[in-house]
Amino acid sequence: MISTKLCSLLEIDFPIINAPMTGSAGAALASAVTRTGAFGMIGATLEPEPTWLNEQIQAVREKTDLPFGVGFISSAPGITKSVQTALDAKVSAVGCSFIDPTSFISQAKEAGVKSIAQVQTLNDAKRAVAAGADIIVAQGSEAGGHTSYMGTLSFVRSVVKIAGDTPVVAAGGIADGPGLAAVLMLGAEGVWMGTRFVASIEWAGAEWAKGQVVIADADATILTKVYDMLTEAPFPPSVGDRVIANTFTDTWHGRETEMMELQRKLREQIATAVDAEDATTAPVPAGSVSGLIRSVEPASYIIREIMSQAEDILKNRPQALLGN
């Protein structure tokens, strides 16, 4: 059985964390992941009042007394109450992203809650280490949704080298056992997965979006800013948005100046497309690992399959390579 520092720190059996996808990683996914032996996370919404988050935390606790956490888009305004709600509820860990994590980590420490800092640059990783983050998530550009421009393998290895005793978790382009085994060999202590859990029964997003992930190939995604620019999404300039390429991105990616002259009209077009489940225009966040995903499964099945594959590889592949 694979056991890492992450397992010991979070009191879990399997070194897997579901990405706290905003509003769609709710109690159903977090509790299913947690009850299987991994670490479930709720993705807090951007609403200023934490009503939904409170409900989701309580819903997880009705299903399990095992550890779980809450993650935030920390660059968004108006999330102060939601962060405090998670800390007051004494969830096992809280996660921040897209900011200098120093003040967030300090706030978590004061509350006696473990801190997870998702980083996209080495400078942010260094700040997280200096601030005393309990876990650092090194996110590469292969990740779905909002991410940066560093490749996962090189970035994870770079963060591991500066992290000291702080466990590093790999994110971006990982959806199966070989991916988990690969990043463990880089020195990571676990994986943080979003896209694979989008194609899970418990993910609370749209069913049509799950279908788009399942049919997408490895080269079907694009890292773009068109949707964020049009909707004025709260992400720093260094962050892009990986989505499944469609007619809308084909039309406007690379023509952003011209696009912004039509901002109001195109925003309405996107909203209409989402309501109509029109994937030619509506955004579907997904990582390049979509090409490895061909079915929607229960989260428990996904986790157990990944662990079985990884254990088999780590037992047998070294022997085959070394000839022993």
Ligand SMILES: Cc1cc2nc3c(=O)[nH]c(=O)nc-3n(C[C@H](O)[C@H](O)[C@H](O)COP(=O)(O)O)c2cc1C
Given for the second form:
Amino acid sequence: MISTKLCSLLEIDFPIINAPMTGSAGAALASAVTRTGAFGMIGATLEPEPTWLNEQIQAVREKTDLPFGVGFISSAPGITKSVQTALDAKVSAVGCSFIDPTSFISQAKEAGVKSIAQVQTLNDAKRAVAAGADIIVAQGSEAGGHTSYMGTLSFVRSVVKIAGDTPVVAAGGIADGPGLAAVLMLGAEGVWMGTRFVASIEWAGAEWAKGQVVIADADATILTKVYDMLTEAPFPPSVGDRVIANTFTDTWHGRETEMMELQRKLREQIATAVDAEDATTAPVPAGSVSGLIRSVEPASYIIREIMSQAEDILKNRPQALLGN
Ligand SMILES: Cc1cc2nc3c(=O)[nH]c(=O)nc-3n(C[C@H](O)[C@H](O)[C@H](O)COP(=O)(O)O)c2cc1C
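What I would like now is the form predicted in complex with the ligand, since the data block earlier showed the form predicted on its own; can you produce it?
Every chain and every other molecule in the complex is listed next, the one we just looked at coming first.
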């Protein structure tokens, strides 16, 4: 069985973490992942009063005593109470993203909760190491949703080289056993997956969005800022947004100045499209790994299949390459 430093640190059997996707990684996904032996995370929403988050934490606890965590879009304003809620609830780990993680990490340390810093630049990774993050998630540009402009392969390897004893987890472009085996060879201690879990039974986002991931090919996504610019989303300039390319991105990506002159109208158009489940205009955050995903499965099946594929590769491939 594959066991890494991440497994002992988080007290889990399998080195897989589900990405804390805001609002759609709720109790159903986090508890299913945790109960399978991996690490489940809830993606906190941007609610000023953490009612939803409280409910999700309680709902996971009704299903399992095993460890799980909560993650945040830390660059969003007004999440202070949600962070405090997760710390007060003594979840096993809290995750931050899209900020200088220093004060988040010290707040988690004070509360006795492990900290996970998702980083998109080498500078952010160095800051996370210096601040004493328990785990660093190196997120490459293949990732679905908001992500870095650096490819996963070279970024993960670069972060591993500066991280010392801090375990590094790879994110972006991993959806199967070969992906897990590959990043373990780079020195990562596990994987953090979003898109693969979008196509899970327990993901709480829209069903039509799951369908879009299942039919998308590997080259069907685009890293763009058009939706963020129109909606004034709270992300730093070093971060783009990978979505499934559609008529809307075909029309406006690269024509952002012109687009912003129509901001109000286009914003309304996007909201209408979301309600109408119109994938030609509405954003569907998803990574290039969509091309490897052809079905919606229970999270437990996804995790078990990845682990068995990775174990098989790690046992047999070295022999095939190196001989006896
Ligand atoms: C639908 C979706 C929503 C996401 N939401 C968040 C989020 O709320 N906060 C965050 O830090 N990352 C978010 N991400 C990015 C993930 O944390 C993760 O880095 C990424 O999914 C990993 O790459 P993969 O999609 O190839 O597995 C999201 C990704 C997807 C696909």
